[in-house]
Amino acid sequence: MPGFRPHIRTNEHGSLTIGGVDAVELAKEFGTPLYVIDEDRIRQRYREFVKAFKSLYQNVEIKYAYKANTNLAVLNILRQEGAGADILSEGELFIAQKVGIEPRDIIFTGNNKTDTELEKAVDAGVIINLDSIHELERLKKVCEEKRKCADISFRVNPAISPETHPHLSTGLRESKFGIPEEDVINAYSLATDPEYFRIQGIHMHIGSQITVSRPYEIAVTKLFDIAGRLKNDLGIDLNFVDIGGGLGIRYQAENEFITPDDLAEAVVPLINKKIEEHGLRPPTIFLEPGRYIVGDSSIMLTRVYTIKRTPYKKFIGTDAGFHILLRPILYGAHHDVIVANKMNQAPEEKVDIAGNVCESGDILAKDRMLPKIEKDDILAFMDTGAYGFIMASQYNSRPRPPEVLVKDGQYDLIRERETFDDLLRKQRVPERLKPAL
């Protein structure tokens, strides 16, 4: 059993346990596919992040990245821990308000915000993180119409490589995200109208699943040099500097990785140096972790139904496909797979794990060494808490799975399995198309 997942263990029956609960028993009770989330692991990972940065810098706030996982139980765990919200849509704003996050603790960072989203953000009184000068112009019209003043920041594109998968890189020069570094000062100068805008901070987010500190060091240096220019050129002393999220997790034992301590030790000295160099009032540092906090808290359970040999491969067919776990086909992502009911058995055969979606690309795992697989074995896909259920769909008319929260040997159903009626919900058939009775 990989030692880097201390919350995943083996019980006396040779079954996988998470949060002290037998995963095989959960599969029996709730069926498969099934997502299982460990509450204590979420709390632990959040506290690691807070401790790492607050031990080196006094004013730090965590804005959990809602896009990673918006299950209400997860969000309430993080609210209890003190997390704010990094949101990207009107829907995420709605959810953050339902959870009870204070407006001052919400930063709305989506690109290509609609007019309605800008209006809702102004009404809610959250920080609006602007992605372009055009968005600033649109926001000004909203503020004029509503006769309100908005708290704002700008997202900077630092034009650096985060050294991650291309689909996860958001800070490249050619990225759709953020304002180019050379245009940022102009953007802030256009926002110095106190009737409509209260400039609060500056933001960057360079990518996701980042496992080295060097890209952060370069980006933080650029960001604070811009903050220095804002003070010296425009007299703007920022209240916060948001250095984004993106810290990666170990999807495999051999993966390169850094810890929150490593990241804090790399960037906080640079922050302090730049504060002194530019004569800045020390700003609050915002961080936006998502994957790091929830990624390895969860597993996805799926049942084996078909065992199929070809001249080239042995396929293991399960009741989960890419409609349940999209990351393998979207990013070529690797998730370790464990046979939950055979934890004490040694690997003995190489297999591909095939989903049940009618697409040739629906392969959830390739060339995995596993114990001998039999029908009704329960496979556990590791580290599915981030971008797992949140990206699930009803493709092939398959209802989405339930979610269960585990803690100290107890468990709670926190999302019911969808029914076939849910597949048709909100649809309407014109009378002229209905069958005659």
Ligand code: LLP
The other form holds:
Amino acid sequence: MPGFRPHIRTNEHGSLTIGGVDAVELAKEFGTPLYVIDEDRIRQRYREFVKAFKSLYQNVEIKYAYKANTNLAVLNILRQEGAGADILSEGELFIAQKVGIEPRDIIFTGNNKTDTELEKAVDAGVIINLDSIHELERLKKVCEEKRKCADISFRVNPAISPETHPHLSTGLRESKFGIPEEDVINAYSLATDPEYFRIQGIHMHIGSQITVSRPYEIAVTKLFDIAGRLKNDLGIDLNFVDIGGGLGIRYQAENEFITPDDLAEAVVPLINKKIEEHGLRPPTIFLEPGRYIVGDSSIMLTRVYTIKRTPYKKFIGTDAGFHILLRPILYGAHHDVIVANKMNQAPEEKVDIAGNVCESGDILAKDRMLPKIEKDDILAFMDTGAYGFIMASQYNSRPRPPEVLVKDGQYDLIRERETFDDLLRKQRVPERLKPAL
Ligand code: LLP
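Alternate state requested, the form predicted in complex with the ligand (shown: the form predicted alone):
Entire complex below, previous chain first.
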């Protein structure tokens, strides 16, 4: 087992353990597919991330990106650790409020906020991170009607490539996100209306699964140069600069990666230099990590049913598919696969792991060297904590799987498996279409 996942081990039965719990036993008790989340791993990654930045810069606040994983147990762990929330929808606002995150610790980003979202964000008193001048005008109407003043920031599009998957790049010049650099000063000057807006900060988020620090360095430099112009041309002193999320994780041993320390060491000196150069009051630095915090805390367990050899391939058929784990089909993403009940067996054969969705693209893993696979083996997909369960669906009329939280050899069910009734929930059949009795 690659040593870069210290929370994944092997026990005396040759089974995979996570958080000290036997994954094969969990699969038996709760059935498959099943997501398993390691509490301590989340805490460890969060603390590592915070420490990296706080040891170099005094005022740092983490707004965990809710979109990565909104399981309530996970969110409560992160609330206990002191995380705020980066949210993007009314639903996430509702969840963050339920979890008890203070409004001042919530930042609401999103490129197409609805009128209701703007209204609810103003009522809640969260920071509203605006994505366009049109959105500023729309927010102004809301504030006028409500006679309320909103805390705001603008998301800047720094026009750089984060050197990641095109679908995970959000700060390219042609991207739909953020305000183009050339319009930013104008946006802020339009927002200098103390009756309706309290300008709090500036924001960027350049992409996800970023494994080099250079794009951050370029974007952070641009952001602070804008902060300098805001101060020196418009007299606006920003309280925070939000440098977004996006730090990648190591999905494979051979992956290039940078640690939070590497990232902090790359950007904090630049930040300090720019603060001095532009005579800024040192702002609070916000960060919005999602994947780094929760990504490798979780595994997805699935059971092998059919084994099929064709002249071209050997397919291992499982009870999961892209409705359970979407990332492979959506981004060609790689998740390591481990045979949870055969930890001590050497790889022997090359297989494709086929999902059970009726689509030919539903291959969860390609050309993997695994021990000899038999029916009822339990496969563990690694690093499914970020954008795993949260992107699952009921496609092919399969209820969504349960989630279990493990810690110190103990476990709790934190989400029940959906039932067949859940497949029908909220649907109505008009009387005229019902079968005659
Ligand atoms: N802040 C903003 C404004 C974001 O849009 C995102 C992610 C984050 C923070 C957190 O980024 P992270 O630290 O998790 O990279 N479904 C894709 C990832 C989409 C990311 C969307 N935005 C995947 O499965 O890889």
